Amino acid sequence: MTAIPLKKDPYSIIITGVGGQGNVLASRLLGSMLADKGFYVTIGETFGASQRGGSVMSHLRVSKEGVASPQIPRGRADVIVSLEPVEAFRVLATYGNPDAVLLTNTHPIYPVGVIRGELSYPPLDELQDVISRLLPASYFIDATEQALLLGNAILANIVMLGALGRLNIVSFDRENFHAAIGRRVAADKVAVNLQAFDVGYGMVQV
């Protein structure tokens, strides 16, 4: 794939979900995948109470021209990829615009608060319709549904990235993915991953 190129430099890049779904992993091989293709790339990350299901957060700042600072602006995301709904809601009420591009997971993830009764979570279909007149570049797949079906609900990530790869935004494809899996996993955990890219990729209409 030629590298495509970039509708801004710095372009920015967030990969947000909640502790124990592999956003980190997600965001390192993005950024690999990038690297690899020649950009400049820098990875900040944020952490709420991860190990109990709380906020992570990625920022990918990748550039042509060097090394841009690691924390996105305010309200200058280029693409937010989120692998919890909710979490879209949150990272876009303060790093989204009108021209951003969101992808996000559908399956929820319920706090604790959420689990015990105490808070409510809101419905799916609400949160979709929102986001939807919000960015009209918006696309939802539940990734952890077909992780599932590959047989574990962690390759939802992957899945995330296939999506993220059909979108033709940022510059990698399945090969790309390929080599930088493999630096990554066991040798016999890349098939499966593979596997994940490529649902995830068949699941986005462009």
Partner chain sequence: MSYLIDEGKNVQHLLMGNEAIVRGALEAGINVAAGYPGTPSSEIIESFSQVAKERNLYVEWSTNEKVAVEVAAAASFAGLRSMCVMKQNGVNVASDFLLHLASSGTRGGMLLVSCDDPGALSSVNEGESRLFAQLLEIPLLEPGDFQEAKDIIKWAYELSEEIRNIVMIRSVTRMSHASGNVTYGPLPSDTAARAKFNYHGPLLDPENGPVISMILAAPELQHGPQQEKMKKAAAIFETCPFNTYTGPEAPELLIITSSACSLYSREAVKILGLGKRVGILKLATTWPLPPVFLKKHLAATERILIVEEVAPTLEDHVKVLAAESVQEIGPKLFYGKKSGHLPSVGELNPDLVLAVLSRLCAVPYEAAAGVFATEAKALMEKLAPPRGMIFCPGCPHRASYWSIHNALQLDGRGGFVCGDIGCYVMGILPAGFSTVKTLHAMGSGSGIASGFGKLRQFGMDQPIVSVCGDSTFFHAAMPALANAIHHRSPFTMVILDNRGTAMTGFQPHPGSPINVLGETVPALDIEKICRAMGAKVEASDPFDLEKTREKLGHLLEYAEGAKVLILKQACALSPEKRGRKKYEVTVDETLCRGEDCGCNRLCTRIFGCPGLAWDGEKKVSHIDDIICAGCGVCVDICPAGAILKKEVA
Second form
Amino acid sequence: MTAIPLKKDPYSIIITGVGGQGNVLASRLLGSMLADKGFYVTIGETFGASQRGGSVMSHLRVSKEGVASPQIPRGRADVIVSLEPVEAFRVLATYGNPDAVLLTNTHPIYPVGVIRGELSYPPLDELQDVISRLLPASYFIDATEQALLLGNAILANIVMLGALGRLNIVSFDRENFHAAIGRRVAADKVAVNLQAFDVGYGMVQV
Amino acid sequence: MKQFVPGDLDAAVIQEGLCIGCGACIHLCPYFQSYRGKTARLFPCTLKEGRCFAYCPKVEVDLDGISRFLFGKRYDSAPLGTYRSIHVSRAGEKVKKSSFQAGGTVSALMYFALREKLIRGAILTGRKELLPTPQLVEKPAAVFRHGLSKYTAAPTLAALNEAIEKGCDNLGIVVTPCQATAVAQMRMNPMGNPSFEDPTALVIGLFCTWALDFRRFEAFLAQEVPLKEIVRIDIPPPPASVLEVYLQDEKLVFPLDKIRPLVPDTCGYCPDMTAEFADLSVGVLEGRGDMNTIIIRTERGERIAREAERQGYIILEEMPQENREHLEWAAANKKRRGLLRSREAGKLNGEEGKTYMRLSAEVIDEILINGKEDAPCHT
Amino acid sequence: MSYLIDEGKNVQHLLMGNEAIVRGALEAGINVAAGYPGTPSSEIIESFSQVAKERNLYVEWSTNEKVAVEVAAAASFAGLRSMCVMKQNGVNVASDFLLHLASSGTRGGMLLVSCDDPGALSSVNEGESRLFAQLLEIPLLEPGDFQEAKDIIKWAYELSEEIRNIVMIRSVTRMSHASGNVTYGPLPSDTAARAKFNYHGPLLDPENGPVISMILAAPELQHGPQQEKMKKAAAIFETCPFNTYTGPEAPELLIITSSACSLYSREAVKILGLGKRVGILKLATTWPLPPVFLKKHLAATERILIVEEVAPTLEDHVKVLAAESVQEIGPKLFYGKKSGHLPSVGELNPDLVLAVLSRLCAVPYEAAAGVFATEAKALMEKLAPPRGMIFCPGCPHRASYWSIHNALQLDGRGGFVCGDIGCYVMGILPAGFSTVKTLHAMGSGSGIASGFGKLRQFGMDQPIVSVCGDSTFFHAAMPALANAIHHRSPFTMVILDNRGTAMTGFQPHPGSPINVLGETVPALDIEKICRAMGAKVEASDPFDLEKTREKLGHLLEYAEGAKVLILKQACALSPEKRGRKKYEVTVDETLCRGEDCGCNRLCTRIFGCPGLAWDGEKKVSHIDDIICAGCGVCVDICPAGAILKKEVA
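What would the structure be for the form predicted together with its partner chain, rather than the form predicted alone?
Shown next: the complete complex, the earlier chain at its head.
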């Protein structure tokens, strides 16, 4: 695969989700794949509330020039990967712009207000509908469902990375992923992660 | 009928110091619980109407409404409430004089009602050390294990609610006047539940001038005696004016003046000495520690009392006029003091959802005139 | 082999700021590292521990930060290179010893790494540690990116050895927890260091005498030399390679900045196209300031914007220097926190810098296309319910607070909980049933409770409870308990023992059977300690709600002296529990009475476990199988008995 040139420098990617979804691992994997490709990568992470059901967000900056701010300026996300559907809204409201590409998992994780029956969680079709109207380049996949088929909901983050790979907007491929995951997880977990990547890769049409 | 206002029982009763811990709100939901003689609300609830509020004998009590429901007539100023007859009584020959106090009428009646299957179970209050422990009693003989006076407020109605929750009906229960009020309100089906059936078959009320706060009483006695060694507690009828604590082979006597500070404030608001909303009301006959006074109030109460008498479980005798008049005097005074105190605190016909009682101005006036501090003159 | 000790020549890795600090220390030949866990610092000690064997390091999680500095100081006294690591609040704890250490001086190179948390993203406050450098009179370095975070460490060790004093490195969350490319330097080939403490020389001999910080009415003997060290540091800082300037020779505006703020400034200048008008002076040596270097840059401009987090610390120092040198450099206009151009609360970000630059340079800037931003924000507000903080599914704290809350309510005397530091700070929120009413520093809950307990003589009859975690117990709560026992202060200390320093990622503490190096070590028994100290002690499984409530209820009534209730249950995320369900939990929909139940949705409305949610359509509760951790506690709160559990084989 030939390297895809950056549409902007720095190119800004946000991976968002809820504590416990493997957000940080996904951003490290993506970052290390891109660093392997020779880019400067800066990752900023907010995971203070990660163990307490809070929103978690990673900002990835990809550059040919050098280190960038670990926080993306407002309105300047180029790609948003959301491991949880309503988290996509939160990111869009602050960092979105009409040219951004959005890839979101459709499996909801209910905020405490919804669990308590005090707030309602929007129906999925309404979510998809309004997001698609706002952002023409938006993709929806049930990554958690596929991850569960592979035996563990936590693999949804890897399914999402596979799907991102298929979108062909950021420069990485399966081989890249293989190398990166090999550095991060125990040897016996590599195969199932590769499987998750492949499943994700097959879930979107470009 | 009870007025519902989006009110909060915790704010209206517990926080106001009016809660006596009767247990009427317990076992209806997970929020109200009784602990060491006191009722606590664990978490706020958002429901607009609840049985807790409807049953509570300390908030929005519609005295006239209850009277009409039970007796088909308005609540008037009669010191002893509405009744059919009044007698002197004691347990009959069918009952062994064992572990009851005074004349044993209450134990005898419950024993009889259980034996004759007039009730399926009785809600009675035993005690563990000093802690009153209400429970459902189904075996007649077990009645006598609960026959001793407690003198502390008890969450008796929690056991009633628990028994009802389990599907029991035809229940007998021994209650204080405030609890009798709560039971009457329960029987009125205030929530309008279409499948409601009266779960009680016999409500025996106990005369009560006040109850002791369990925690304060326990702390008081704990300073004086090892609680485990207490066998029995007694307040002999006037003019004794003492509290007696019996140990295995010792008796401690405390003047009532030392005990009165242990009475919760809420008792001072109460207008009911003789459990006016019970089927039968029983107290100790003045001057006679071995005899009872019994007031027969309702038709079903009368039926059971007369049958118990016929079968020799209790003995009913005529009430000397002197005793009746003195009882009326004491009851009228409690009624007057309770209303005055409630009115001062804004708890008589007071703020919606926060007031203790509702009663017509006319009857209030009558009561205030009737109750006099002077003792009736008997020469 | 860990990528942290990759010996490939000029090899590059994507490292977190914290890992870069570790790699830098390894390249500098560090021997001893000690710290106490605290976000965002914890990865430093953890990373050291992963390579301890290969690099012949001694690494420990100390009982608290003060002990960590003492442990690292001993290594320095014996001629080794050492590092002590903590979050900003830890520097407060360590400051007592640090003040003495700064006075006695060090031998082997010694660094204090403080990871600050501007914005208090995972802290109880955002108090910054830079002011300590001034108070302690020690040099302060702030790396500005990831490569520098590595490179500056070796330089700092040399500085420390040159001036014979501890050097402070200050990182922030956006450095420590951010990552970037780092090109490695060589690791020293010889890891066989020899330690020896030389003390036979005369009293104030910095190389061979005893190490003391005792001045005895002769401050010139130690305080004097300490200030000389600072002068020397300032002189060295004049040519520090990590102080850099980018921009025109005579900028119309000079930004002076440090740390992550230099990255925000760089990005803002780039976005606004101000590279030819605005200069950026990125300082790594923020205390003491190198006067000559700084004056040169100040002289080249009229207007100066200072971009830093959190307090106007650098701003104050620069202003003092400018005032002192006004004849040399002329009068200047300063912008920053004091002028109100930047906030002195919360962390900064590129947008805040963009806004101030846009204003000062008259370049209009709008973050995102207006319509899109408005629409996206409206949709978020309409469709994205906020995520409140909540205890994890299966968290023992939820169960513990449930019982504590209920015991206090039943008790009915207005009792309350003095909180402490850990995940259980959430006891102040509905997640912990709003049970906690005071919250301050590590161990302070029990100290405050000890004080409240003595207010009975003034008529205070509310029962007092304090909570503290197992790690916090060893860290700072033991002195408070000793105080309470000795003074017969009647309160109940509830120790939430979840078997590790859970909030920061299960670091071991003195109660753990295995240390950070994986060695089997003596585990101190909290229960025995409390008993030996003289407290009345009870223990319970917090998942047994009824028994826990009962035991606490008895302790609350038991008036005499300090009482301890130990609630033992491992954290749901602990390695021993994670991913393993004890019970398969289900809701029997035929038994759940839904909205008709008088329970008013106790299970979901109040208990609030993420694994147990209200189904708004079916109007019943249900278990979310993916989220449920299988602790089974909710089974005991349903009055209808509709929640069922089955032990997982």
